[in-house]
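First comes one chain, alone, set out as structure tokens in the form predicted on its own.
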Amino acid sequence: MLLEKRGVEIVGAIERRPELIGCDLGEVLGLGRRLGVEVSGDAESVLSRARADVVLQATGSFVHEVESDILLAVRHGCNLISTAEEMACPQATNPDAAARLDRAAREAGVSVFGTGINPGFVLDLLIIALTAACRRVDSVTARRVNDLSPFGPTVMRSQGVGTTPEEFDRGVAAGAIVGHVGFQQSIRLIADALGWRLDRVEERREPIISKVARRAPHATVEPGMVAGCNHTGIGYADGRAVITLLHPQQIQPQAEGVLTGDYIEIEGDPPVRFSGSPEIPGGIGTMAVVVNYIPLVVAARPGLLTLNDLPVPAARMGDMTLSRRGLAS
């Protein structure tokens, strides 16, 4: 996607997969041809050379796994945009680890961001900007129905596709099935914007017991097997559920008649309905979004934000042109 647009220099790759360490990135990317950008293993040579505006981050889902390698390129002077989960909001699971990486940016003079398109697009900013036609919000139900199909064994294994019902229980008993990352730093975000005092957020993974065979590149369930995890996440102000996000998520929901998209729905004056089949897709989404937010994450204040602390983004069709610097990925 960088490729595809004006003003963009990638400078930089850093990978972690032996495998793919001092091939040029052209040929990472199947391009067939030289970009003259060697992937590396080495993150701190490859910042100190390649001096980016902005490095983006997709390597894990929360922030503990992530924070090291954030302030590494705040360190060394560059806006950071990631796509794990928990910097959506990490103020909302992990206050200490963000009062570390605000007080890391705003030395350092550049803006620390995470998104996606969930968290960071469907179940937070597009709710929040729903309710910009509202005088009154009582409160907001969302849904987003979608197929993990297409996702990887980590995705399977996270999810607890392919397994029994006990051994779905007892995954999320152990922390090793955690369905949807995300719900706390959504939830968050909705009521910080709409001005909401939250008691608490709860969740609940449930299994989605199959009554068919299914195939997908990475997982196989037979019927009574489990095909995905149903999370619901629910914010409670003055003991009333105000918002109420559910992801169920699926390998072939097609299989028993299920549909993907996205709903939200809004109680208060006047009422809001949105909704859309099928779903947003999950991987171009989260790119896009990424990749759209560049210019306005280079242009922001220093310090850790959030999507409450930008404006809205929008496809960038035209020219992207940052300054002389370039752009790390």
The other form holds:
Protein chains: 2
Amino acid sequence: MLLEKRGVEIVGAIERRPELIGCDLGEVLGLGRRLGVEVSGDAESVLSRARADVVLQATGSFVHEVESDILLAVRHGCNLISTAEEMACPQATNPDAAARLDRAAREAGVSVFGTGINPGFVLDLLIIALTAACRRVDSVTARRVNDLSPFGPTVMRSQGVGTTPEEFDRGVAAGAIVGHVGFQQSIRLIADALGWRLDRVEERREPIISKVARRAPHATVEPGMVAGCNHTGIGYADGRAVITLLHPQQIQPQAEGVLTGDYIEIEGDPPVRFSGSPEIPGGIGTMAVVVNYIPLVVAARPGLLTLNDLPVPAARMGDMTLSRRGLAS
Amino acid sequence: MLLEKRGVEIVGAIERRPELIGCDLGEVLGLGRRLGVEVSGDAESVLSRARADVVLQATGSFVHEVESDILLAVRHGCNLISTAEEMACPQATNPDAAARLDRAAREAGVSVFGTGINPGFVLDLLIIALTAACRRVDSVTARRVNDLSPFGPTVMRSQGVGTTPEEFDRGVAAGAIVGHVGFQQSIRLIADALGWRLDRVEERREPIISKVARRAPHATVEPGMVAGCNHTGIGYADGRAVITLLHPQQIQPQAEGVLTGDYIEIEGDPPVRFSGSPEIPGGIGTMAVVVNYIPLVVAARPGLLTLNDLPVPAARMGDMTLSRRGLAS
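Swap state to the form predicted together with a further copy of the same chain from the form predicted on its own:
Every component of the complex follows; first up is the chain already shown.
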């Protein structure tokens, strides 16, 4: 996607898989041509040499996995956009790390921002934007129903696909079946935007027990076995569920007549319902959101930012170096 | 809506209808209680005395109707939000006035912003935000299908409701039947956000000729007569229609089985379809969008702003004086 954009030059590539280090980036991407960018395992040296305006980080899901790499980029004067789910709002789960990242970014005069399709877009940004048409919001309920069939064995394991119900419960208890990472972040972002103070955020992970046989390249589910994880996040204010986010993830939802899609319902004055089917695809969607935020993050004030701090994002079809009107001033 | 919000004090009310001047605002609003705010016909005196953080302007549709009032508020050091449709992007139709407003606002250190449900939200902001999930956008098509039945005689006339097809054509030619005001603005806002340079923007106003009898409080339509205006705006880039906005407005669309709603289709990679039915209501939606933008406009940099310059708006359920994290810095 970056190669398709005007005004973008890829000045470095950092990787940890030893078999890729030393290769040309064009080979790694299977382009059939060299890009003149050698994939390196030495982040420090790439960051010193490349003097990048922005680093895109797509490595882990959790703040504790990505913080030290982010701080390294920040110390080299780079803005950074991370796909780590927890980085969409590290204030929600890692307030100490958030304070460290904010301080380091301000000192270096750069911006640090986490985004992706979810958290970062479907179950937070779209909901927040839709509430702007409401005089009063009583509660928000949104569902993202997707199909895990194309994913690999890591996703099958983390969602419990192909387990028995008993294995699923043990996996959840042991932390091996995690479901979706991002409810804490999305719920906090919505609450912050609307000005709700939440008492607590609850998460529930329940097995989607299949009535029929389902097959995917990396999973087999017999009737009575688990086709995926029905994961729910609920934010409470004054003891009332005000934000309910549902994200059932499974292989072959159509096998039981389940239509994939993104569904947003806002109760209030007026009520607002918006939906799209099928769901906005997660892989390409995350890539797009990250790249489309580049001009906004490069132009933004220094510090740790969330989507509530930045202008409305958009597909960037023109020159990525054109700062949007007014942003630079 | 302002009276329901914490952190808002109404410090003045300016009106031109002579019969309302001198009344208490609470009486004018039919609250059955006084608010201690006298409705005045003397804008200069109210603005001098009130020292408002923000002025909400809901008077005309066109820049030429509202510019002098905006400049008056700006010279008194007030931020201003206008519901004038052309103020959503005065750069599109009134570049000279836009330059004057921008200069005056910067000199006074205040922000001037136009918004509403449409333009300002449904056919621009929501579309722009949805494109952020796209790697590539080829074209955008969106429809807002609404029901004019509740509106008064002015709207019936400006949309040609109850005319014959010949009267409709003459009314369009004479500028008496205007249809929707806002296509030029919405199309420009989308093009600016995506970085498209448009060759031209075309508008088409066609009569919605009813097959059946339709009745509304302020209009009667017999079969063969006009139930409303099917207004389309099309933005072209390199000779290709890249932005098509459709806004058929009529009384009793359900009489011919037409479902009201807001429908957005983005062709690209990935394609994105999002819709809601019925449509987000226009009157309350405009009021909500205006009020919900207050904290963002008060915290924004000085100048003439569009929705592309400001953070994602949201319903403000908490204290309106709380600036959102990071905005003030």
